[in-house]
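To begin, one chain is listed below as structure tokens, in the form predicted alone.
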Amino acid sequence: MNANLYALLQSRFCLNRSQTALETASGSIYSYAMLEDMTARYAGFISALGVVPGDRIAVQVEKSPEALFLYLACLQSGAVFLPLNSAYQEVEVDYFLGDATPKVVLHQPKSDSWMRALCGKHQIAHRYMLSDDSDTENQQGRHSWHENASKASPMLEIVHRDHDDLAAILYTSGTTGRSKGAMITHKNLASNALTLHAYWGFKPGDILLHALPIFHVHGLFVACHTALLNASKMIFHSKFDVKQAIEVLPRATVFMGVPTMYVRLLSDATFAKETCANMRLFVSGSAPLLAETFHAFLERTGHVILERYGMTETGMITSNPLGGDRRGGTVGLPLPGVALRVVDDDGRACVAGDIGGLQVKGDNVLPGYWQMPDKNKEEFTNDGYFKTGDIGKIDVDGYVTIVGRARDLVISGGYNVYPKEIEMLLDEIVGVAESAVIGLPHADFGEAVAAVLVRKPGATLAEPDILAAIKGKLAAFKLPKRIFVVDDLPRNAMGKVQKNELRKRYADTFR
């Protein structure tokens, strides 16, 4: 049996291919004939490039239909998929591309110059550009994946591949500096994907509106592979817009989002009930969802979020019930397949509503990290769960709450932000003598980045400078929305920064 995932999506495509399966915000129209045959063709080209099994292909480009058809030619043809956050800036790509060596590089116009650079550093022979379908200017030429890879012949067959061979690989911030590169197998894939499917009750008809990113998990595995697998036509926007999304939502069913979309269509007094008479699921995760964000949506709308909870190295882990209880706060039960388990420091079972460590084991689990073994031996216990690195508690009647997070994960508009990385950039500036950064409460983010920086002796530290500073080397997500000039910071006995009094202090300040 082939267990390439492609081959389990492509067997639920419809018998009528000429249904459509995207419709983007400009109107352009893409049947499931046409995704076949542009995925065929993408991956014909991969194969003619010289890339076997196995190779990565590194994609750092902007949402469009052709970025989607990228990924599944990847599977197709076997090739490992890195996706890369298109704000990530040069030096952070640099290490991506340094870690997992692709075979080829797709990237978007704008980072021409750098990416070529970067390219000839890491020797890596072929580098394309994609662009999105607005973009026609740059979707020619020699670079041009998309004119090069649409006249291929295309590929007939579907690679073979086995359970545990790699699908993708996505980096996740590394808490001491170094990003990790989660292995993601066709087998994780597509028990995540089968187990969401039939738990959300995809069915016959249901219209996904997706305005998440591709670069991810929530939007490439859990959006597109649930409605691939259902094939649904998915009204296929760019970015989340506001005005947009309202004057779509009449004809979707399902929409998946992150907090901050439902804060701001809450905040737009055009968004009604009779915007989602249509509606048959609202989905959150990502980040936290507010209890009020949460309570003002079912007021507006009548219709209760389903909030689950995941992260990049797993999948979905756990979700509230389609048809059971929603509970506002909580992120719902482990799903089918799925071992969760709380623990105390010493590793013994937290009883029902004890707080401790999230351990998970299942299908739906990554292998490990790329190229790091002793990093898999630490995040792995002796029976096989894995560590999640988040805090939470089990209720007596299996739900889920997360109530904190190791490491002092910022998890901001959806997107994971990890301090040491901003601290290891702010520290080196002239006249800092320490840093910490934090994650305080902020209406539409969820969360929003601050740091806190001690000032050496006789220093100036002026917040544009600290900002211009460290601008062009981290994406726009990850810049501290503020910063504070303290004296020194708050530590506990044995020396630790005590962030939790950083928070405290500072809790106000966006509200």
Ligand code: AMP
Contents of the next structure:
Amino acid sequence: MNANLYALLQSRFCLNRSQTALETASGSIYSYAMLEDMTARYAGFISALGVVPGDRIAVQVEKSPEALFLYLACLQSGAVFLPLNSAYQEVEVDYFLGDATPKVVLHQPKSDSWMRALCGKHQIAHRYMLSDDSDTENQQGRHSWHENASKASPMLEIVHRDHDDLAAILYTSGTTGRSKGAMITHKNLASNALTLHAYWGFKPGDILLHALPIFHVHGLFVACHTALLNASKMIFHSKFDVKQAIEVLPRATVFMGVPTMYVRLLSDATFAKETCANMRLFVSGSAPLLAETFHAFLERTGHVILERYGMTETGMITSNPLGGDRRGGTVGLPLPGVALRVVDDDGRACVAGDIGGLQVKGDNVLPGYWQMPDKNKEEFTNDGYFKTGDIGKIDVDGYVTIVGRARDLVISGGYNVYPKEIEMLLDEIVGVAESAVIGLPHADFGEAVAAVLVRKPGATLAEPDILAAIKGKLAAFKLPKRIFVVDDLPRNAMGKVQKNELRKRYADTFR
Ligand code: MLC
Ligand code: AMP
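The form predicted together with this ligand, contrasted with the form predicted alone above:
What follows is the whole complex; the chain from before opens it.
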């Protein structure tokens, strides 16, 4: 049997190729027949470039139908898809390309000069541009992906892949500041997609409003896979725009978003019960949904948001039920086929209701990190459980609550930001003795990044100068939204910086 995920997806939508697959904000329509044809042409071109199964294709482009076809083409041709957030800067991308050694790089026209240099540096054989504007000159020329790949001979087969072959590598930052490539197999993706499709009761006629980015798990795997498995139409918005979302929601039945998107919908006075007339399911995840958002949404729309929990390395782990009790403040129950346990500091299983580290095992869990055997030993237990780094509890009736994170991690608007990565850059600035980066409560983003700096004797540190010094070296969403300068940082008896103290001290900054 061919375990290629594309074979599974295609077996569902080939039954009705005339059905609309994608409708963009500007009104362009793509049927499943067009999606399949473009995917096959892109796959044909990938193969003609000499890419063989297992080769990596790095992709840093804005969301567009073509970007989705490209992902599917990587699956069809057996290549390993390596998506990169379009906000990542040259320094960040340099590391990913050096680590993953892709054979092909696709990028946005605006990154032309530095991508050209990076591809030279890392001796990457093929470089193409993919623009999200369909009729500009960016779509033409020797380096235009669309111009070249859309004319290629379609690949007729779906390249054979085994369950454990890699489908994608997704980089996640780390507490040491060094990113790790999470290796995701065809089995990981297929098992999670099938589970979610059934658990969330997808049915004929469902229409998904898709407004998430497609370079992370939530938008690419959770949202696209469930819709494709259902041969559903996706109303495919390149970005989340609250006005646009409210305009099309009456035609949709399912929406998936991060909590910030729910906060923004509620902050718009025109968002009302009627907006949701056809909706059957609102899913939230990637960051904690505040109780006040959960209740305000229910009051305004009559809909109980279904919160689920997952991560890049594992896909989705738990979900509130479709039919049963959706409990605000919890992330629901372990999904079918997913084993979840809570352990204490010594790795012993906790009893129901006790708080500890969450560990997970199942077909959804990654086999390991790209070329990091030591990390794999650290992150997995001897009996094969993956340590999520999240702290939580499982109640007697199976409901899971996330109460914190063992990792020093900020989640801002659904994006993960690792303080260490920013602290390393801040510490290099002349006049900075040391730094501590923290997450503070933020009405829109849930948490926002802030930095506390200690100045060297005699130095003056101005907020704009500090920001200017690190801007361009980090994706903009990682930049501190406030910088505080202090004489020293609070420390415990062991000399460790007490970030909790700092979080308390500056708690009202963004409120
Ligand atoms: C944008 N900005 C952010 C930000 N997003 N700052 C902090 N946190 C964020 N999440 C900054 C930009 O850099 C910019 O700064 C300014 O805000 C406006 O940018 P924008 O592009 O107009 O932002 P906007 O479109 O409003 O984006 C907000 C958002 C977006 C919430 C819609 O961040 C988003 O789509 N988030 C979803 C992330 C996601 O998909 N996560 C899933 C990961 S998978 P400036 O200074 O340049 O003006 C995962 C597993 C799981 O976690 O369980 O799902
Ligand atoms: P990422 O590495 O981007 O995949 O982010 C995964 C992390 O997001 C998890 O380890 C959790 O800390 C967090 N997360 C995802 N969903 C939820 C949720 N519903 N509630 C709280 N935290 C969540």
